[in-house]
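Just one chain follows, in the form predicted alone, and it is written as structure tokens.
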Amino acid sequence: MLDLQLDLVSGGGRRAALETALRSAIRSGRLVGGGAIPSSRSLACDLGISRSTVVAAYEQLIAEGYLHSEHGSATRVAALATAPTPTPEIDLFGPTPLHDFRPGEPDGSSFPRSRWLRSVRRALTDAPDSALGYADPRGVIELRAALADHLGRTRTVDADRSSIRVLGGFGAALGFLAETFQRRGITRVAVEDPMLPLHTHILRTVGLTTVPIPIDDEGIDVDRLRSADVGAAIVTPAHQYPTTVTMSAARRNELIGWATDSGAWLVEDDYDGEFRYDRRPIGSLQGLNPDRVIYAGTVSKSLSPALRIGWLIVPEALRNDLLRTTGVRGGPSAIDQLALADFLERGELDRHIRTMRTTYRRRNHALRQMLDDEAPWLDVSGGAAGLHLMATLSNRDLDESKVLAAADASSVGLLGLETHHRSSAAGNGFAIGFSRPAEHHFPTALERLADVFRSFR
């Protein structure tokens, strides 16, 4: 028998160390399929361990399929045990810039950890044993009841617990809605142009055709919508992304009229409607016609995207179809849902949003002031609501790609507008978020962004 050069790492016991060393040798290809390995007596002698330890390790690896043994013959490496080809892990998000002004996330350092932990503890303490089984696929009833009260009070949503479906964020909800539309024979869905590219990707992945409809200074162009031959439209009336437009009252009524007359569905993405700085937040579109509008919200901007909790307020005509689509696939952790229910009922979310509204208002003002001083070649819009500004290039000799390259070289995260446009002329500018940097780091990050823009004056 050939000697085995095995390194038994200390800790966890000799048997576990031997199993780990043999698995590693087989996976790496150092022990090839079909090759004999030493007898248990021989290996025990070589390693200075008991034979019973080696026998137990061999038996475990035989059970797992790494080794093969037949009576009267040597134990061998299983024929199918070959060294796998290493597959590099895909980096979905890329490196995180040191000074991050990309929109889409709140300040992670602002998460109310201690208050959330208290809600988790109360939820676990008060929950009956039955709450720790498989959760209601519509969402736990405690959270649906708390959301109905919260959304009615803060977003003028017409909802009760029977109309609410709790899902794993807006992306998951949009995918399930797309499947539901497809089941009902809808193949074409209108999307705002420009818009977040990810949402178009989700709809197309399901098999739907997306029809881009331009945005003007009052919102989506309803005249273009009427001629689009679509069965649904995805809209962001409170704060359009990335243009920052708030849909006018007249346009809201016009849009509701189109949906009512055509029998189409409206999906209202209320992604950051809680954050308004000049007056009370604009109420929901859903409140104007709950029978045609599907309202979508999350805690991704108000608390954290890590919670993966979102919800739909679903018209009665769609509820059973959506439930058949989601089945048990869509729900986040029942424990997290119970914690959020407690967080809502105790007014903690209201208090947190008020605090962050003050913080983000101050950041909003500081960012606008810096842009006015250091980037006169940018036309800035927005500021009354949301967590980002839109800045378009007024200097046609300057391309957004040059600015993005300079920002990247300085580890400043900046997002260009070009990828957000579907059919109209591509944008030339940036969606500049002000919510991501930690509070203590924001002044430094803003100065680094100013340095980038200052270099193009």
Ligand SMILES: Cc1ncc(COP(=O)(O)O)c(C=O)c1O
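Keep in mind that this is a model prediction, so the values were computed, not measured. In this text, the rigid core denotes the largest set of C-alpha atoms whose superposition between the two forms falls within 1.5 Å. Numbering follows the first chain given and starts at 1. Compared with the form predicted in complex with this ligand:
The two forms, fitted on the rigid core, differ between the two forms by 2 Å or more at the CA of S69.
Put the two forms on the same core and the Cα of G33 is off by 2 Å or more between the two forms.
Relative to the superposed rigid core, R23 undergoes a CA displacement of at least 2 Å between the two forms.
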Second form
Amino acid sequence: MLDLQLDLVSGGGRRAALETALRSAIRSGRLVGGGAIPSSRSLACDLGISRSTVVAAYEQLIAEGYLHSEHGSATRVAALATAPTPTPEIDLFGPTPLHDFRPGEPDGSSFPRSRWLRSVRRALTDAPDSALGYADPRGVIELRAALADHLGRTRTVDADRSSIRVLGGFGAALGFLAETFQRRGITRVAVEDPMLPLHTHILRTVGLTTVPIPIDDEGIDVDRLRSADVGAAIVTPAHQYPTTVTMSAARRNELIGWATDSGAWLVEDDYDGEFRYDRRPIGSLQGLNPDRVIYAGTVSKSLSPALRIGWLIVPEALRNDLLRTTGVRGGPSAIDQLALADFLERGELDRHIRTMRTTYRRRNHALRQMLDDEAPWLDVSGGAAGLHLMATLSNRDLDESKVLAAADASSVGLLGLETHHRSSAAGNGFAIGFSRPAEHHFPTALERLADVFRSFR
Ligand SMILES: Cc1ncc(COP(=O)(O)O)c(C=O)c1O
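Show the same protein again, this time as the form predicted in complex with this ligand rather than the form predicted alone.
Once more the chain from above appears, this time first in line as the rest of the complex follows.
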């Protein structure tokens, strides 16, 4: 007899329950393609339901392609409906550690929920019906106008509503830029070494060759860039990830000089430029030459990566090619864009960043203090900006993997540097973020991190 788990009490009736049970038996392979299924009479009898219910269910599944029947022969499971071999889904994130010091995300518990909700409500209430159609692929005009004002004021960029493109975060924007570069015949792109592995992966996925260029204490090595034969370079001048280096004024000028002379594009990834603790935020590279620099910003650190909203300021010469590449792909929800426009216009983002800067400054100091006290064998850099510190193990005979294993065993999230390096050898240590734990949990999380480091004294 066919073993069908029929849940006849959960609503929807017997016929729907029988259909669901048959579909799932076919999808899972318990009913094999080509095999005969019981006659409606015998199944009705086995299940204690009426024959007409079984006949109706079979007819429905024949119409859907799960079963087929030919005149005069038994109803069979359709060959095409057999279960495909399941492919395990890639797990991009893994489990979230209890005490999370991986860089990359702001404190979700500090998201200004009620103020954001007010902006969403206002945006949706005020939006004309036409705003609920396909949005302008460049980004809704209200957001581009608000961003032009905000970025000009806070990040010294040269932007107007026609140069801004709103996309689904920097990751999506980088993918589209990579495709755009390729359309223009560029095959080699320089990346900082070390850098976020995900971004190298995005460039390579499109088919570009990435050329790693070392970082020194002033930023990317422009001499090496000169001989790299690349059509573009991706840089993080305000706060290099993961080394925390701020590009010096001299290096900025040198870099702009290289791009101008060689006709190469610079992509300025300004992912956390809002968070500067020792002085006013450093201005953008883009302001120095808006014709060569593509500026990229995101709300992923300042507000939330869940929104998937980022923006590019695009030199005029690239705009049409980028628009041809994105088409209508890649834009975040127009309703969220309108909400962000409202949020910006009312000064809510400025307010939120000010509040979080104070919170993160305090955490930054507490983390630094703990590392100085408990792990003097780490060389710590950073602290003037951003949401992470870098700690290297260069002078000690200890491998980062041992510390990472101990952290993992204590449910402490820590990110090793090894995967960030492309060519240079110095990849032993950690990028330690201080923004993820909820505010009330931060002291406990810091204690647990201290325990891990203490165990290697
Ligand atoms: C170096 C760097 N750039 C950019 C981003 C932001 O990317 P997105 O806007 O896709 O969230 C991150 C986030 O972790 C980052 O670490």
